[in-house]
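Consider the single chain below, provided in structure tokens and representing the form predicted on its own.
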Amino acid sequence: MSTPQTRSRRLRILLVVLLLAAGAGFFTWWKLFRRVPTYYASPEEHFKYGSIGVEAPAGIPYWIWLVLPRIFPDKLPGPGGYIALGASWEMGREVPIGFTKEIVGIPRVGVNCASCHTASVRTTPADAPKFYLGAPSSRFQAQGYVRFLFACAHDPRFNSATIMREILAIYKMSWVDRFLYRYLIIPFTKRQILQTETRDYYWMPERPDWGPGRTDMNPFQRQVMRLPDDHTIGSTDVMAIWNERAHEGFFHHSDGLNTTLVESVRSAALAAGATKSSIDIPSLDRVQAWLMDLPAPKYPYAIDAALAARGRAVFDSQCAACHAFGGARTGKVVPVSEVGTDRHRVDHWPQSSADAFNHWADGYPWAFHHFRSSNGYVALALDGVWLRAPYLHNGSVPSLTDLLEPQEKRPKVFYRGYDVYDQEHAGFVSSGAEAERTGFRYDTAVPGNSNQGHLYGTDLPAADKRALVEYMKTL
């Protein structure tokens, strides 16, 4: 029979245990799960660096992320750390444009829309790059970034001793954080990266490489919806996302998979690594509101006004029905049987995938309802077309000048990812020693990379073609 003293002692012990458990729980939450949102007053800064909900489920601890290029330069395509993967890095910033740093227990790095939607342009190789927000990146290698992480995690150098030595060389870390990183965070990060490769990106080795400035719908189907691999190729160029108010009512994605901007924006966050529970809807809505009136950038070089005036007449007669605002087919899907371009992307997204995605988030207030299959590609309005190179939905034609040539005269092999602008042909420089050294070899014979089709204007006289290209620089 217990005495009052015994019961009192047991109560005190229980109280101590509960307090210790509460303290341990609070410590765990504080150091590993506590989210501290970073707010950017400027919508532009928010677009560049604001979180969309990726850091908790898919982010990399900042200090690990920072030292990986120092430990594994051999896993990158060239010198410069993440810049070698085409990241656009502003002077004095902790992370490149399109990368986010958010506290989720510890500082973590994720990605956002700007990683793929910021273009880098130089006039000469000696110039510093100028960055254009909302433009399709012709340099960033989204696939290359995840492959870099996978390659690092497979390497035996990805271990606590090596990584901690590099971190402590540049940052004075508390003993508590040293303990957590050495025995928990680094091993867990390695395991998480390898699990992500096996679970979400198992399909990549059998597909053609995307190269810079391109993406794929496979992450939607494999990573987000967990649909079985159908072995199709979904490669597509990243698209411009500026001036969205003028594009209201147009189909979105290169193949017109959705009629609403809001669902396209939110689905992109999921492909970047956000989940149903982590996706930051207010942040994405803020990005979308800013994109509505983000102007398409003006061509920054000299234009021959007289030649452009002659080109406008050619455009009005040859191109306006599909590519001018107010054109009968602008923003609508043109059947692939008519436009004749590579059909892999169309075949990649059947109605069964669209139906699955439209029910994937049932019960959530932001659920999807407007995804669809398509039989062709969207005829885009050409605002800012000078900065959308390479051309066609798969980025298979390097310049506007090349696009006005029949397939047999278009480059069969060229180099993507070099950001020096070719003013004569209206595109990025895609051949020569520097383009070959820093670019990605794009072979149009690879499945999904064909430069066939879109023969409109290819039979025009040479003088009309030159005038048309000059006019398109003004759009």
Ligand code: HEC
Given for the second form:
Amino acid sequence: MSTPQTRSRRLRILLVVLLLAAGAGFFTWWKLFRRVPTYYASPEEHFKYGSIGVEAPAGIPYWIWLVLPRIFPDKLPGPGGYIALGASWEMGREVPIGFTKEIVGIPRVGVNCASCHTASVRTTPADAPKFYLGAPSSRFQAQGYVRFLFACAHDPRFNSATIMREILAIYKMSWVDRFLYRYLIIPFTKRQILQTETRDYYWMPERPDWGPGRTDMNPFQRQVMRLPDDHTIGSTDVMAIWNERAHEGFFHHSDGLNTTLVESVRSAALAAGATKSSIDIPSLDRVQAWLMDLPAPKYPYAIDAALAARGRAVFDSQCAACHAFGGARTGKVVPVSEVGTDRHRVDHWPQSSADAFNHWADGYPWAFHHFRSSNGYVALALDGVWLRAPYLHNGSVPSLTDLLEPQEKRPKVFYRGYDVYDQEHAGFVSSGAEAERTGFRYDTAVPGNSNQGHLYGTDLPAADKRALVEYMKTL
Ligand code: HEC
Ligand code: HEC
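Could you output the structure for the form predicted in complex with the ligand, given that the previous block was the form predicted on its own?
What follows is the whole complex; the chain from before opens it.
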């Protein structure tokens, strides 16, 4: 029988239990989910290090991220930690350009646009690299990064004892955090990485290696939309994203799969790991606003002005209709049957996927409406083209000089990912001992890698070709 006393005791116990549960809930939220955005006053710093919303769903806890290369140097392609994956690391920063450190409960590391859209250039092997924001990276190994994480998570040394020992050797962690890392965060991170591999990247082993400065477009359909595997190859070179105001009205992406910059920007964040609920639209709007007037960088070496002037005349007669601002076909899609380049990338994005993406985010204020399928590749404006090597949508031709040769004379095998600039050919050094040692062996015989097609200018006299290359350095 319940007396008023026992009833009030039960009520008190219930209250205590509720308070404890609320406290535990708050503690869990605070320690694991609370997002503290880092604001960078300069738009440039924001581009380099600002979050686009990747950390909550796909971030790696900072302290784990930091010690992984120390525990598993054998799983990286060379010494130097993440630099071995072609990341651009500025002196004194906690993470490389294109990586973010943001608190979601604990500090977590994500990636942003700058990981792929920042180039590094050296004049001689002895120089420090100069970084160019908005340029296509020819060095960053996006695939190498995810493969490194997968390989670490598969290794039995990815355990709380080993990882905590490494962390505590460099950082004095509070006992609460130690407890959380040991029993929750480390086991959960391992599981999350392995799950990402089987759920989002199961298709990857069947596809050719991307190599540095390239990706495969499959994540749009497999990871973001979860469309069934159609076994197509989406190998593609990273593109320049500067000077977007001058590109307004152009088709975006190599095959022109979208007509608006805003949707290209937002969908890129999803492919980079953000989700419907985590995507940071204000941050992306800020990036986009900054890209509008980010100038294409000037060629930093000497240009023979007289030769370039002769080249301009050749360009105007042979190339301008497709490549000059204001050209009749500039920014439009040229059918692959006409341009003749490798067709894997264009076949990879069918109308059914475009339709699916146009409904995928229905109900969200940022839903997509402008995705489409095309039958070819965009004839891009050539602003800053000197820095966009290797050339064509799949990055299959190492230099501008090589692009003006017929396919038989273009290199069949070359090395990508070495950042010393070759002023004579206009591109990066792509052969020789150093390029071979640090670069990725690009074989044009691999499906998706063909260097065929785009034969414009290939039968010009040698003097005209030289002049044309000199002129393109001025763009
Ligand atoms: C993992 C590497 C990677 C990351 C990260 C990345 N991109 Fe890209 N981006 C690419 C590649 C590769 C292409 C070319 C794809 C194709 O074939 O269409 C591209 C193309 C683009 C284009 C189309 C350019 C044009 O002129 O048509 C835009 C715009 C763009 N990216 C913006 C962004 C923004 C903004 C972010 C960050 C939210 C971002 N990208 C993140 C690799 C990346
Ligand atoms: C009929 C239109 C057309 C003409 C004419 C044309 N191009 Fe192109 N160009 C394209 C297309 C389309 C692409 C993209 C092809 C691809 O990536 O597969 C392209 C790509 C390029 C690229 C690679 C850009 C990059 O960022 O990778 C360069 C450089 C280039 N063209 C230079 C020239 C030069 C020089 C001429 C004149 C001798 C010329 N083009 C004539 C349509 C044209």
